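One chain is shown next in structure tokens, namely the form predicted on its own.
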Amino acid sequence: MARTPRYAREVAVVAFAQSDHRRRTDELSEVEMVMPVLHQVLARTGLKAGEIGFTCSGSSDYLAGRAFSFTMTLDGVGAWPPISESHVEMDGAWALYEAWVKIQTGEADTALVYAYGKSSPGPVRDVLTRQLDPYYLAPLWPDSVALAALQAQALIDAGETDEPALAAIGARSRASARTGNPHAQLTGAVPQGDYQVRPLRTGDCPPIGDGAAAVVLAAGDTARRLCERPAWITGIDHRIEAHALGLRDLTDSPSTRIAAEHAGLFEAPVDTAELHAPFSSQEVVLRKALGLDEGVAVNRSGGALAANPVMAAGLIRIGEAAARIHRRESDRAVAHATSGPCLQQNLVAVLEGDRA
């Protein structure tokens, strides 16, 4: 079935690789964690580092605890001879967006996108409070779990879910990871555990861990040469909610819905969805915003409830969706990435494979 051109150039994900996601990687630096992933993703295309037209990374100096930490990982990329390189202080999904724009402008035909995060060295729940409004919210130190619990309680109060339904989302996600994701940090039966912040229990929350991921993008005939079945990005868009939580309806995600509309999600059915929902309650919000019915396979990789390397988990959602298209397990998929508290910033990508 022919795809309707939406953009000036066809761009596809042609390769995806990720590390094993672990609770701690004390023995590895960021460079040592990233380098094997970069080697794997390039090997899957047959490209050498010097043949990549543009390189973009996503990470956070707050996690690393030092400024310009991303410059260290360039040792893993191989920055000599000089490369065309950029960085976003965001999840790697936004680095992919920048690389996609670079290819759309014709300044590159190929791009390497990678992201990584080591959450183990410090208290990540405290670190993430630094992204809050500095005058009214940050001084109160409401961490990411507490804010997600407010969202979960709002959903329960609105009658859109309950605690057993939330527990079922976590159980399903980790069961899927056991059979479909050898890189996951948590798989199989995981105790629901005690309340972290009511109504969220341990099983409703993402694991804390370290990991990295990378994808290669390519345009047009280059993509067809590098990959037997490219995962074409037929639509991509990202939007943001109001920064102040009090101005938002936490039971809905209009930014996700608008991004999906602009990406063309609602023009045809999808068979696969990879949703960046670090908390079980957030899958409820995203399913509604994206109009996903029960026939859509959601987070067959286990999603962020099985492995949540901060700054890489969103890029992994795009990579997992693309990999299923590569393996002919999907024809049309939607991938979602988020950043910020309670689904504040959202990116939606629609990927399709050529059909005979």
Contents of the next structure:
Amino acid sequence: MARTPRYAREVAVVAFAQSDHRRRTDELSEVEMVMPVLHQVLARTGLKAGEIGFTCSGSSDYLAGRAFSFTMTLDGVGAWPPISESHVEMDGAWALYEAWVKIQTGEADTALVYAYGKSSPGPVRDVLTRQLDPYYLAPLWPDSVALAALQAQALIDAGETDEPALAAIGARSRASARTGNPHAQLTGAVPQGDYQVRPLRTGDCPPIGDGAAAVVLAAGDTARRLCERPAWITGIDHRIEAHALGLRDLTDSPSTRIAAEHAGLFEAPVDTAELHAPFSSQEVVLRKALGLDEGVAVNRSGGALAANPVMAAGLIRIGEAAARIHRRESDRAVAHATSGPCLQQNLVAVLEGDRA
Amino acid sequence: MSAAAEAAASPPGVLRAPLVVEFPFTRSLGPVQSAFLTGLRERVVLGVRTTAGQVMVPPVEYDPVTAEEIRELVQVATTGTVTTWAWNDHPRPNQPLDSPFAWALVRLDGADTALLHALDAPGPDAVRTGMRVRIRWAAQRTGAITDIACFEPHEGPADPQGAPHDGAFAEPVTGIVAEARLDYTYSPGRAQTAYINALSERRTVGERCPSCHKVYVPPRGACPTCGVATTDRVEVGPAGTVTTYCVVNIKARNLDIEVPYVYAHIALDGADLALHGRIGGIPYDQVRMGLRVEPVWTEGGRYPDHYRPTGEPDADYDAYKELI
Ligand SMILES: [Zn+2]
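Output the form predicted together with the partner chain next; the form predicted on its own has already been displayed.
So here's everything in the complex, that chain up top.
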């Protein structure tokens, strides 16, 4: 194995599971939605909940409007008597980052990371305005599609894409989901539809839905014992753009590029990329920032344009990339997760499988 | 995110109720934000000069690159140029305009960065990147970003700009109240739906953990000890035992109950977890641990109004000590 040891400990994704992603899950509470996914991911490793060293989750109470909902979903882990546990009010990719740090410190050898989002009970486009600058942006209620559309228009003005190219990204994503992702919410041919906020049409926007995902991380020989071909995290980093939208060049993502550099992405080619681009236009930005050429398989899972459980969709990118390594469909993959408006914050992970 | 998708129906038989969450945060302002928002009230737009010499509008308190404190204010124009835009055919609640408009990032003359707001234009064909616009002021101004009603197309010279400004105004704005309301539709899920449906028949139904056999009331769908779904429905009560209690001396808002009264943990017979309820039908200072109680329902009540003594002898401490 020719990997440069970048960190104190080798850590790998050894299992991944996700729910079917659906427009509504009214018949299930959050813990009822999450629990089967937790059981599946543990079953894939043979570990019992009590054998996990650290548990970390990502979710947002604002989505379903339920205060401290993450404490309820902890019931699904078997968290009593108290376990070593933490939560981030962010996408689960950042929960994975915290768990990875915990393992690096030597305080745990294994970690369960899970994330979930139930967007169906509320107006998610409006809900997401509450994460914006409270002085200058939030009082205007600029919704998530509107902000993405501003970025898309900037890309079109810069000559980096056009509406047919954006439509092709959505169509390709959902065609991939049809063959490669039984859990996706939208698959196959979907009408490109009307403008939601011009220049973005329905087909450029992610579906709204509910879902959950979980991964298990393990260090060194534990990973080798739990998984036939661990997806080693050979690099991981996350960076954030300046806060003010009007200060940024919306056609680029320097934070993604810097995170990728620190994760060692550019040291060797990748064959697979899982990009967290909820809007078609954001894939254009990410491909440029990560330097992906046509030879790289991008979002074979369909990405967030096929299923976008908010707060889980980023973790799912890491899980999907790892699963391709587990299945020997990839040797070196990049996974990306984003948070905030117009790719505000970005996490990049490089995953590698041992070559025989 | 289509309108059709947003209107997707939920399955029949699912309980649902409106849930309104309101959170009016009161936020204080730093000196730069205060000068900017007070300036808007006075129809003056201020930027701040960054360490690198750029003029930022809207301004911030700290340099976005070096994190140094920045305080040098500059007056910029009320005219500017669109740097990117997006046509919004379906304005959503609380957005700046009720009729179709463009979202726009506008670089005001004299500024190096752009400000987000609405642009009132007749249609998307009347908007382009690079077009000239100016601020339309709100009639009522309070020192908030909404003092700018929107932008409007503008053919004409730029306002004067670039003059230093000390940021001093009479009666400066020092804070904002950020109103927010979100409307949800609450559905309780499988376990709690069964619990609520049973309550409507004046029965209390918990769920048993298949692993440790504890009976949870009310059930939340999972056993927090075993991390598995609770499955078997078990009717408990109706009577139970007070395991612990407190005397409430402060009247709660919107609650028409005379103080003092007793609020208690009550282990219903057959349950392995105590639920809580008010104790009535007995002077507050005679309630005790071990008291046997039963629910009292009111006409049309969706849950017991309170619990009252059954008249049975008190339960032995050993019978409920594990449930405290
Ligand atoms: Zn149990």
